[in-house]
Amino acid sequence: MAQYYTTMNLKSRFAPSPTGYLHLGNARTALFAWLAARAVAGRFVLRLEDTDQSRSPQIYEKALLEDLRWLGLNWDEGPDIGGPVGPYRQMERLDIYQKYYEALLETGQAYPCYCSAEDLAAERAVQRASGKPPRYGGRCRHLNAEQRSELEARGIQPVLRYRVPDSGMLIVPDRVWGERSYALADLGDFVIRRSDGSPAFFFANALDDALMGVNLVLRGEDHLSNTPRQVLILQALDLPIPEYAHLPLLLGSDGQPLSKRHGAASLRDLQLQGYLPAAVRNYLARLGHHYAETDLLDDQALAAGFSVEKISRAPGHFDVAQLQHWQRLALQALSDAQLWEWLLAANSSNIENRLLEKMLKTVSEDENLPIQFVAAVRANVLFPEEAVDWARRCFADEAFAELEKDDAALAALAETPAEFWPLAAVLLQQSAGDYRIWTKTLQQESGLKGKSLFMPLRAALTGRSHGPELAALLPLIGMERAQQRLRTAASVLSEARN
């Protein structure tokens, strides 16, 4: 008799259909079947649902593969490392499957049906239209070894339907719904093996993991609906049935399912976007699963903090601004050399900005440099070509004329008056480029102070009304630059109003 386990010796997976990039709600499916392993030092299984050859190129494959490693998760049985059960990719276990379909048939339990898409399209249209469920009517349930002889030999070729029984009701538990009670009448036979002889998801689905030794299945709430057939066919086949945990559908801020328009639909997208790992586990851990600690958390925090009963039931928002909480705690959490590190990897294929390249090929005059500017701009950047744009500001030999300025910067250096340019000018190469002196011998040269005298110099110096400290920003974009552009902020200005 075909029983639940308990969850201890804790098997989890993440079973996904290689046809498309992972998508974020899949993502997070795979996140919290990690963490649910790793909490109590179990196993985490990853098997590839592939039986849809058509749409399962291998180029997803192998982004399915990259993408779980970027996000930081590891297997202890997969398609690429192998196994004690395997093979893990469901192409490849055909042949186990065809065993399991002669015993349903042997016993009765699985039969041949030869009805055409359109024959079944027609009996759903009419079931609809009388107000009940489609389901399929059995029609050949009743079919005897000359009837189906006949069929076949006019070149049918039947797809295999397990036989539910006509009446009852099955109980089924589930670790975030609770028990959930399921009419059989309303199941009706469902298609276990289709006509070209590949797995039905039902069957292939629930065979593997009962076969892998998978005792917790974590998947979307989508899956409520498959979870009472799945029960069925291994209470049949008297293998152990896992315990289930249906998590509720990731939607966008706006309530609709998550997609393009609300930043990013898979997980490449964000990586492209220039996220950290640590930033996407800490934020899609807590996507549905209340954690009690609010700092970011790694691996063995988020595992040791993780249970299937902190799960909630309410759907999770996916909300942009959130993510990049996460993302600004990360990035404080490297040092200013893993910053560094990751500035240049991600900006290695630009082809449009070489700025970090340039700033790398000074090392050998100034080791200190790449340093030194991480250290002045972290504060404001959030992502990779934000720090772009600073090296641009800070080591590009571009005029004051050729900045990007923003709208509050122009304004500033609109209020200040003409004279005021030459002169920061004369005083900045006076000063040696010392800051302090520079700032403290300007205010009383010129009168000015406060924001009237430290606005229109950032905006001068960078084209910007706000970003890092200019004391660290000076001496990254350095003497000659600083002055030039003091001495035409004024000549720009003066042309723009004409």
Ligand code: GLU
Given for the second form:
Amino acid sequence: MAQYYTTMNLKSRFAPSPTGYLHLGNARTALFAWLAARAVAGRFVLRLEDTDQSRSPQIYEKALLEDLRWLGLNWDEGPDIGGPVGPYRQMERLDIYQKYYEALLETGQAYPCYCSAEDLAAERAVQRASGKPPRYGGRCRHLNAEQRSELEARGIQPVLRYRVPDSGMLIVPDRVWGERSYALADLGDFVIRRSDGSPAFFFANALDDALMGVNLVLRGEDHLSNTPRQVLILQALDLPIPEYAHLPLLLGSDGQPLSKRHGAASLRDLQLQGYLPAAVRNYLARLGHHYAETDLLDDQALAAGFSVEKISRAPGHFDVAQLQHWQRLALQALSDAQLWEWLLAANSSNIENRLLEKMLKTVSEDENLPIQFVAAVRANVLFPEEAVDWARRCFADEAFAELEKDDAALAALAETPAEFWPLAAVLLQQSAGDYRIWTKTLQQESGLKGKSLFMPLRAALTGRSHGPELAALLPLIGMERAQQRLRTAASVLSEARN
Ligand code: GLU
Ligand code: ZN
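Now show me the form predicted together with glutamic acid; what you just gave was the form predicted on its own.
Whole complex next, starting from this chain.
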């Protein structure tokens, strides 16, 4: 297979249509195209395919750039920063397309078609009825100048069609799928300019890749069948043909197209749920691409390990458990201070505006408190709201009475003799809050040990049967709240039962 690019000059691109929030499948496509370029010090281009004006409101363009940046991607040329072969919005390139339409019209490789939507539908119905694949039959292929002016005089705005050669085969190599051959006679003359003058997808997309010097087109498998038409256009215009690599689809766990009911459909969903970009990058990079390394990779390592040859042909399945695995690793890689920053950022963007920060400030102005808190709970936190929950369990006076009730915690309380609680409270006072001394003396005097000692303590102090080390939580809960929770453990239990 011909290699059009070398590692010296690779140029890849991401060419989204800003018609909604960035779908995870497209985010993965963008990531792969970016990694392909960064792997070899190539160039990465962002181009907006905004020709569907009814579906491209401004907010989506802005959101798209934000989301790509959040994921950690950067581009060397794009609509916001310009570049040597811009503009990078297709709606700003209409003059350019016009020149190429004229060239194709001049050589007869394109022609105007006046057929109405009804004409075309009727034609397809006939073809289907006789078992033939539906395609344009070529009614306007041979109109002469006189017939055309007559139709135009009636006010019909024609589309432009590309005149596909009647016979022959077209071989299109693909870096993922190998060579595919297409019988030209099956393609049918396809539209390259709509009747309102706007460019058809096939045309603008292929032309822009060529004019922008893109030599590696990494995109979704849904575009595989567009490739022969695009290659024909480029051949007709004597423009360079990029290499293509079509990525298998990204599906939900049940094999259906990925949608919200699988937990997330857009990159923004993941961002709002509190995922870290590094977790998402590591997860998406491995979805349909093989990495030998199983640990969290930084961008340089992700790029160094990336190659088009390692892309799988099997569809990828979105798997929340896998994504959470990467979230865990990405969180582990953060320092306590970075983790606190992440919690604050996540908290300031939701309705509970900076709740966490406020809660901690109320408890103490001690600057070390946030770090102490993070260090205590970090192993039990995958998402910001879990940190908020632990903050409530540490700092809120209502203890677990108001919080989610944990059945195992309630059971542990129920099994503990009533005289245990005043004893625990007194000994806590005597040990001056020293966790080790407290639990040691409590064990000696109550005769309880192991799980039957620590479960009720955990349940009384946090309302849960599992969580961070009690020794780390106790100083955060503080003597006063701890005392109160021990004293009220039994009564809270009886309330909870009613
Ligand atoms: N605008 C097209 C899309 O979003 C681009 C396809 C391509 O990458 O060539 O599907
Ligand atoms: Zn026609």
